[in-house]
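As a starting point, one isolated chain is supplied in structure tokens, in the form predicted on its own.
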Amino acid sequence: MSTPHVLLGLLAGGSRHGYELKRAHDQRLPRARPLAFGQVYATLGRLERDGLVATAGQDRASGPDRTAYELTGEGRATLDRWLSAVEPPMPYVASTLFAKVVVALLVADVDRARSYLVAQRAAHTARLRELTAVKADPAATLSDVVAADFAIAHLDADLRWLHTTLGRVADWHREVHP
């Protein structure tokens, strides 16, 4: 995820201070890793340095000073370019899950690799049930449902791969250990 671009997008609706940006991020991207306040303010500092945001004033409503930021013209252009660029499909398999299966086949036997795959399948299935429950929750926001749909689609793909790979473990092991 591109935190700078997400913050630019959140500022597109008007000026906000760091706390409001963090809260909006966590609300609109509910299944993403929550942003740390330090990450928000460090990113805002870089965006300001690069001329993509500007200080829009300070507010001191019953607490510490809060600096509000707004999108600049260059910030809007940068956001528009980012939104117009198609994300290329990942060119490489970069998954801890895949790496663990390969390493298990290299250093262990077929049964250990199978055991790992079965345990991983159980973990994915449990997470799939949790996300399905999120979608069924009457209190779920549309952001919750869309994020759950995204995660479910990825889990479903992983589960199909786990199922297929379980059927290939013995042959794969023979290929790795001729």
Contents of the next structure:
Amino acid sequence: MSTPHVLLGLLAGGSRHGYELKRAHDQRLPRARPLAFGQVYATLGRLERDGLVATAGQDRASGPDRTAYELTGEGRATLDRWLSAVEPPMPYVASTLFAKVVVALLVADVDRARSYLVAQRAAHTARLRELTAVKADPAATLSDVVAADFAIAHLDADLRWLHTTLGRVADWHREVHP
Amino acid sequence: MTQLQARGVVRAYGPTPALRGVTLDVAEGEIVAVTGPSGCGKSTLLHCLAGILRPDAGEVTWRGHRIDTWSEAARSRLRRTEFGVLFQFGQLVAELTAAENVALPLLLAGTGRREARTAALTWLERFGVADLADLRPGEMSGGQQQRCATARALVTEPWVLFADEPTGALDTLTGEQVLTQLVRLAREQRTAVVLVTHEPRIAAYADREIVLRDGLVDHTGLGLDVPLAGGAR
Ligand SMILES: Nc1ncnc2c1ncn2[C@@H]1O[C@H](COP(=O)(O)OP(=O)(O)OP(=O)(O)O)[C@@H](O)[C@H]1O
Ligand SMILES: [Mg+2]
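Given the form predicted on its own above, produce the structure of the same protein in the form predicted in complex with its partner chain.
What follows is the whole complex; the chain from before opens it.
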């Protein structure tokens, strides 16, 4: 995930302190990997060094948590370019899950690969249920729902793959160990 | 408390075995998903549980009464009064309006016309299709018909709803809206649901999932306790 761009985006509406950015991040991206305060300040520092944000208001001497930041013209242009570029659709198959099945087939037998697939399917299913409960909660906000939807759609795709691969694992093993 | 039970249910169509000894319980108000690949016997199991099909062997009991031995008339009365049934394609009566379709199960159960119409309108409202009350199925989209059919299946506040791929013909968002509402209302009135689906994301709405495979409950389907790598989530 692109934390610098997200922070630029959160500054687009006006200047903010580091702790406000952290709070806005957690609210808008509810299921993101946790973002530590230290990471917010380190990222702001780099953005400032590169001229994409500038300090606004409070003086530096009173510490980083007293400092508000704002977008510079260059920062706004960088944000625009980022939003205008589409992400490359799955340029690599870079998944630990996939790699593990391949390695299981290489070093062990069909049963080992199959029991890994079954166990992974159970774990995926459990997570799918958790996220479905989050989403079905009448108190869920649309931010919660949209984030859960994203995870659910990806788990669902993985589950389909786990399922079809379970059906192919014996033939696949024959191909790998002719 | 267990309401519905299957014990060693076996069913074949001619030489084709569809169920080869299925045992399961459904508790009051419980939402159970029945999943598994195409042809594994999900629909056959649903039909046996709902008393639409008779098993060749084994038992189906409803609140302790064996119903698979009942006459067709007695089973059909049970379906009308205690059960609700919902299929992939709503199966509304083509000649009746949406409101008349939803009111029908109540009228059959002896509810007065006015009361049945009022309840029908309430249920159409709950599924967001009150404005279609006076249209016939031929004048509605598939998704609209399915909302009406779902309203009709719940209008009698049945003890158990049997639903076979109820969102299978709907797009993802529409299907999800119908299912979310179905599950929410079923929970509110403590209607148990037997939900047949081959989609994991639909099954995830249930309290419990039963995986069938070749006419049997597949014990390797789910529920393994495995460590998570790195402890990360
Ligand atoms: N009316 C029928 N006549 C003959 N065979 C049937 C009939 N209905 C089902 N079968 C067979 O019984 C088996 C189980 O069918 P069933 O419809 O219960 O499966 P299912 O799990 O609901 O499949 P799907 O996901 O495709 O709906 C299959 O082998 C099917 O071919
Ligand atoms: Mg079926």
